[in-house]
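Here we start with a single chain on its own, the form predicted alone, put down as structure tokens.
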Amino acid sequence: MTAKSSGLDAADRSPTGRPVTEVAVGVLVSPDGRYLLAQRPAGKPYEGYWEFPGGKLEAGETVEAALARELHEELGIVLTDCHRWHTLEHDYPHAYVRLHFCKVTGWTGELHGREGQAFSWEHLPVQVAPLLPAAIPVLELLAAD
């Protein structure tokens, strides 16, 4: 995985020539400094792996709008405060993704897994496993902050 700052261009191609899937990802930070990780539900690639919640951008959507929509769909919360933090790319067997990570420090509503997924608030180092490969460098960046 490589860090990269880039704009959102749906026509982008990865270094391997594969299409780039743009993804908004939330690093939810609790007041006591824990981070939220969610377990990928059954039927999705890497089911059972732990990741930061989020999802694909829809046409014409900003990172922040996509993240707000995904967090509401997946966890039932309304985003009130976030800022872009890091952009990383990862080449998975099923997709080449550009992950736009946002630190989320404000939301309303009570978290619940609307897709049947488990979630866990974790201090570093996290105790849940296995971790989605693209989550590992993010945890390293958080530890360095």
Ligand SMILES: Nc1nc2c([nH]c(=O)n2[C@@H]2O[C@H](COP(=O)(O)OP(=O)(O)OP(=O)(O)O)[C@@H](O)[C@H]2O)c(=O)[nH]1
Given for the second form:
Amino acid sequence: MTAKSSGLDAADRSPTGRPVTEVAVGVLVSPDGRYLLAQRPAGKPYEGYWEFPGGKLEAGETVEAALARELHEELGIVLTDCHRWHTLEHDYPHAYVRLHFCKVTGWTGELHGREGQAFSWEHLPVQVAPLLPAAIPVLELLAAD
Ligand SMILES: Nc1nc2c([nH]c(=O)n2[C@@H]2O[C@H](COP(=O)(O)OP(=O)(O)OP(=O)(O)O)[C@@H](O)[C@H]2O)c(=O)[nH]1
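With the form predicted alone already on screen, would you show the form predicted in complex with the ligand?
So here's everything in the complex, that chain up top.
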């Protein structure tokens, strides 16, 4: 069986051959220029670490559709305006992830942590800690924006 017929191509593997987990991540920007960070719930890898909200793409899903689904599941909001911003990869012990960061400037609904997670609107430099390793370069990109 070729890589193609198994549904995999070069983009599905990391440089060291690990499968790539595609993740949609939202950088929610408030009208006064703060960014939303959420704390990873108990039971997930890196529990208690702060991250931008988001999650893994399901089969056949676009980044935008996955982000809309995750923001609704996690925060109870309906995404109305976003654009793709940066894509970063990170090699964790538990997974090799490709993070598709999107700037989110429009949503409807009242934001609340539906999975019991804490969240916080933060100015730069952010005050919450610890941060997920792959969130740190994103904060540097935001600071340089
Ligand atoms: N949401 C989010 N995930 C991130 C960020 N940075 C980062 O490395 N990740 C990684 O991306 C992956 C996202 O997976 P997740 O566990 O949040 O996704 P999910 O809600 O679909 O998970 P589950 O359905 O398996 O519980 C994790 O491996 C996480 O460590 C970030 O800023 N936000």
